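First comes one chain, alone, set out as structure tokens in the form predicted on its own.
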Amino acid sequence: MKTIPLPRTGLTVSQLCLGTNQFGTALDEPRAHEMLDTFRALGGNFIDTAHGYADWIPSAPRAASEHCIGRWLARQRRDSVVIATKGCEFDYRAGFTPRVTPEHLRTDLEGSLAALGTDYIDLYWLHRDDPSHPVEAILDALIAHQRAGRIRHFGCSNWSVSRIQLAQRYAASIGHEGFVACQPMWGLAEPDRAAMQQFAPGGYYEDGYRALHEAGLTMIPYSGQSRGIFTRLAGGQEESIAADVRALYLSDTNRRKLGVVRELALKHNATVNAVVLAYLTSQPLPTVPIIGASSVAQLRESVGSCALVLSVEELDTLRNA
């Protein structure tokens, strides 16, 4: 992988960001650490986690992913890795009540720093939003933690376009840059908007986030591989697609897109997955997709896709298929 500058931060990150929501649970610690070691050996330095990852599993320890990464991070030179984590998520073990206040931010951030065994977070995400609260207080709290050195930069995940714009206007009014990045749901596959709400309550990239992108927010999207829908369809495995993925992505629109994906894969002597990821890594505006993998082989395949660069015309063809 190449490294690219993360605008407005001074950070340099790998083309792909490694998602870790299964680390320490579905991927036990030895396998998770093998994945992290492989990612680093392949040029990766950007790792995304969350304080609430795996808290939805009753038997899992709290902050399982962060603790797993923290034990690996203890063996690394801290400034060689860019760590992103999230706070202000629902408390999965106490219902789905919003937790987006300065106090929730403080407790989650302190928990993340302890679990990861670090003094600072490179990029701190607000995992959710609570539109019933004004943005000013939560922005002020983020800025205070930044000035104290606990976080270097901050962004948002699952926030609506209108709330992000409101937050950015407030930040500008007090002379601060505000959010430097946004983590929307975005991949080549077009999602069903109703099914999407349980995965991306903030919205899908093509539903207004392009304007934020053009205004200078870096996009670090999740579901960048569209949950593997194109690979399964191309392999004739439609019947094996999980129910939630089927509800989200199985449509005539995406079947039509598969035809274009196949044509480009043949043209470039690439895999279907490589074309799907290249749709994001080839974007003209700063975009760093978060990838998921359950094996080293999958990780190597995804990293290998970085060699494929699609033209603007090819990107438009895929988008409009």
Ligand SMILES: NC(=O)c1ccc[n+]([C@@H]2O[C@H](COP(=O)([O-])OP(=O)(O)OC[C@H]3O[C@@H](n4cnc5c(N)ncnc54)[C@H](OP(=O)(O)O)[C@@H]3O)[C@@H](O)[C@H]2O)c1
Given for the second form:
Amino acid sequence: MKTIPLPRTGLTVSQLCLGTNQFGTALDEPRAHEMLDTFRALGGNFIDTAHGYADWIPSAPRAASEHCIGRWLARQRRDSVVIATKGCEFDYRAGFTPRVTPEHLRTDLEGSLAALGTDYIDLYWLHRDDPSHPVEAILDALIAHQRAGRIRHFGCSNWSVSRIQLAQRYAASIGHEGFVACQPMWGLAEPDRAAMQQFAPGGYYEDGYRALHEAGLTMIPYSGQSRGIFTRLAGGQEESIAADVRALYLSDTNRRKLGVVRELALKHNATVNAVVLAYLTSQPLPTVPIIGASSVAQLRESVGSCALVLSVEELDTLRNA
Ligand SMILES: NC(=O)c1ccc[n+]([C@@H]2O[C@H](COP(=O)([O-])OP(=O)(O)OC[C@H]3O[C@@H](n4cnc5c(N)ncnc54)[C@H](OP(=O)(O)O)[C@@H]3O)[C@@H](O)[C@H]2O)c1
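Please supply the corresponding structure for the form predicted in complex with the named molecule (the preceding block corresponds to the form predicted on its own).
Everything in the complex follows now, all chains and molecules, and the chain you saw is the first one.
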């Protein structure tokens, strides 16, 4: 896997970022550590977690993913890995009340540092926004943590374009670069906007993020493989698609896209998933997809897909299908 400079950060990251929301829960610790070791061996160094992963499982220990990664990280040279984590998500066990305040940021960040066993986070994400609060207070708090050395850079996930622009304008007014990256939902499959609202209220990349991308914000999107829907459809396994994935992605548009994916897969002698992933890794503007995998074999296949580069015309055909 190639590495690329993450603009405006001085960090160098692998072409793919490894998502870990199932680490320490659905994926037990030995398998999660095997996944991390495999990712490293294949050239990966960029890992995405969150303080709230996977607190939505009532029986799971708090911050299970961070703790699981922390025990693995203890065996690595800290500066050989780029750790991204997130805070200010809802507390899944205490109702869906927004938590985007400096105080929640402080407690979440302290919790992340302890769970990961590190004294700094390379890229810190605000997991969610609370548009009822002005952007100034939360940006000032992020900047204070950055100056104290607890975080190196910060970005936002699930924020709307207009709120990001507001934050960036405020940052510029105080001589700070603000967010260096965004983590929106983005993959080849077009999501159903209503089904998406409950967990990606900030919007889908194709609904307006391009302007931010062109303005210099790196995109580090999640669900970069559209949760495997194209592979399952191509394999004739429609009945095995999980209900939430079905609600999100099963549509005529995505069936049309699959037709184009198949043509390109044939043309390039590549797998369906390789074309899906190349839709992001071939973007002309800096884009580092976060990928999930439920097995080491899937992870190997996805990393192997990085060799495929699609042309701008092919990207347009996929987008417009
Ligand atoms: N910021 C946020 O709000 C947010 C939200 C969601 C996720 N995330 C982050 O993004 C990460 C990835 O999210 P995601 O799981 O939605 O990403 P994804 O990469 O779109 O989907 C992962 C799923 O795709 C399938 N898959 C993976 N590799 C495959 C391969 N080589 N061939 C065929 N199918 C393959 C598997 O489905 P099966 O298991 O069905 O086989 C796997 O579970 C998370 O772990 C988390 O770190 C962030």
